[in-house]
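Next up is one chain by itself, shown in structure tokens, the form predicted alone.
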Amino acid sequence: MGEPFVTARGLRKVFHSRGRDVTALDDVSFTLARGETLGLVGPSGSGKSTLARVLMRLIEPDAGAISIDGEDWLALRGRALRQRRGAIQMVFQEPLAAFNPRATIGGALDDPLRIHGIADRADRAERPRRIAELLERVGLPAGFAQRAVHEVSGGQRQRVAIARALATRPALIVLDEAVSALDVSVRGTILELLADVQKSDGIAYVFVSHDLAVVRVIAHRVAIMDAGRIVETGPTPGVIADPQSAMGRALVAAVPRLDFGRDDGA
């Protein structure tokens, strides 16, 4: 896939919890190409989320190195963190949960373009245009941007957070447990348009989930964790074909079908 976009090395966190340390990742390294998606898969509890988190900045990490685009990324603070942040999104599990849910569709996707001054607050015309076009990328109509977050499906608010993710432009956007909630009709879909924005933007991506049904649809290679650390990496066909850790083997043994998106009856 090429050289690394994203290089994390030796990235550590405890968190004390009730009078004792839990780590919750445990010298964990990786690395991501542009345009690729590395699938983070692992049971509850495995560090998978925190790892996202770590990636996102939204948690500190106790120890280890973090390089976006060759910029030590755990180094930035104040206003150079701000500026660098819109190339980096996440899309979160519960989507009603990630939008305030009094918002319009519409301020919920003008708030990324007036934060980081994508479409100047001068040109009044500029932002609703942008917003449509956010829209119809992500498959809904011009028409949304008029209506409230909580007035709409799963499904579409899900779309929606995805469009505001696209609308800072970023290289990478973290996705945590992003279909999870959805119907598995509504699932597919998702991965699909997924899918297509990064072949048409060749955005990377890290995909956290527990399910490697969905993970060997989407992913290009897969992580696996147990335990706050990585057990076994590889490109996806191989470590499901053939996992070499035992939580790989448990992972797999655990997913009835892994051909998803099939209805041949095989």
Given for the second form:
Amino acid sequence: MGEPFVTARGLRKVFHSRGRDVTALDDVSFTLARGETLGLVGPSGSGKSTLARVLMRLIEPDAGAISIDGEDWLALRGRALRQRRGAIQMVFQEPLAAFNPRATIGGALDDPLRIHGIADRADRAERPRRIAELLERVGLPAGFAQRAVHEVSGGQRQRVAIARALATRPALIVLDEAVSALDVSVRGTILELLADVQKSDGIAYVFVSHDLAVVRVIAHRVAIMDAGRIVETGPTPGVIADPQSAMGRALVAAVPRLDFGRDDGA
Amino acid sequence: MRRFALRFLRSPEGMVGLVLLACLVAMALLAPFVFPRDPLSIVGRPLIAPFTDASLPLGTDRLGRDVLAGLMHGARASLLVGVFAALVAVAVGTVVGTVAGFAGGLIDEALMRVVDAFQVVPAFLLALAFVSVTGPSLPVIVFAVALGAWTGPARLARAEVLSIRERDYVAAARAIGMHPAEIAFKEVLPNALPPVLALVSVIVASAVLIEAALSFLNLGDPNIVTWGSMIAEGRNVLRTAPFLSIVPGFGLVLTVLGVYLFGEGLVEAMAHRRGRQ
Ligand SMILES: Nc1ncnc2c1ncn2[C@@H]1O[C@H](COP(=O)(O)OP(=O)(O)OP(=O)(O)O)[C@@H](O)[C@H]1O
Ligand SMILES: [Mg+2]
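If the structure you just shared is the form predicted alone, then what does the corresponding form predicted together with its partner chain look like?
Up next: the whole complex, starting with the chain shown before.
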């Protein structure tokens, strides 16, 4: 799928809490091409969220390097970093917690548009139009802009979160358990939406999940994490059909549907 | 919001507090219309007892000034000092607490040591020292009272901010490239405010009392009537005309009680609302 868009090398992160050291990331390396989805799977506490947040520059790693589009992503500071953040966006697990409790949907979508100066060339009247476009993009009526975020359903809220992530026209979206908190019925439609967006805009995803069944649907490649390390990585169908690592085998075994359905070609 | 108001009105404390405060505000607002003359001017014989002269229902003081006029105009001073001191204290405290909690590290350490320094000095001494140095006037008194009251809001706001800054929506704001100052003041501060607002009633009540105590010590604004100065005046004839001290004293007690009960009602209604979410 072309040359790597994201390259991470030797990422390491140790948390110090109550006198104990927890190695959340231990020599983690991976690459990601434009328009590709990397599924990040592993048991609870294996460091998936930490890796997601390090990628987002929400947590600083202790060691390692990340290059994005050939640029040293970890060297950016202050204003330069804030400007470049538009290229990488994030969708969180709990859509309710990911929005200011006082925010309206329109306000939440307006922030990234305003900050990145998208659509405010000369006239601010452009922004409501962009907000309506974004809402339509994720399958919500434009009238939702006036509603408070806490007034809509969980699935709708996650659509708003995706719309917010799309507002800055990113090249990569990091999704940390983005469908785990949703009903199974809603989950499928959100995954479809993500696939559609990827197809039309060529956005790359890092899709974090503890559930291989979900990852199988959306990821081109998977990386399996265990205790802060990536223990196995490869094309999704291959890894699911024949996991090499102990953790890979355990995860595949934990989802019985995979054993039966692995020949149906996801 | 309407449900919130209903719940507030249904709590007995809130209702009583609201009525008392409404009376106080009405007194303060109506004072210049009912008694357009300067309440410090002499209107009759000195020391008329209350309820003996229909035109001077609460009688006169040692100099022949109308006690009812003083009471009503005095409500203005108490209310002004109480409300503005609380506003200043909450505004300064919340901003300092937010900056300390959000910035962390050295800035947090430095700001919290300043808070400690202000907190070890009793609020009244702080106000006393400040007013005796700068000279008494209403704005100075407001500031002097706020000086001893902003540390509570600062501590509460900081504690709240420390928990809020770990929430996902703050991470989301960083992820879209929002400036840290905008995150602190637009995303974090408004959500840290509710518990701080619960302090307002206590601050207003103590501000009213501190103002009265300053006036009692002759450190109030000399150009206006205040309840504290009326009590100080009445003290000279406490045996022969106790009502001169009792009337404004009553005003003080009811005001503090009203503010306190009103605050209790608000906190209770707020607790219900939080519980529901
Ligand atoms: N801020 C922190 N302070 C201290 N330890 C932390 C912190 N964040 C994460 N950890 C620890 O780092 C390890 C990895 O955590 P992380 O959240 O990345 O795991 P995860 O794979 O996302 O798990 P889950 O599936 O439960 O979300 C865990 O042991 C966790 O306790
Ligand atoms: Mg996680």
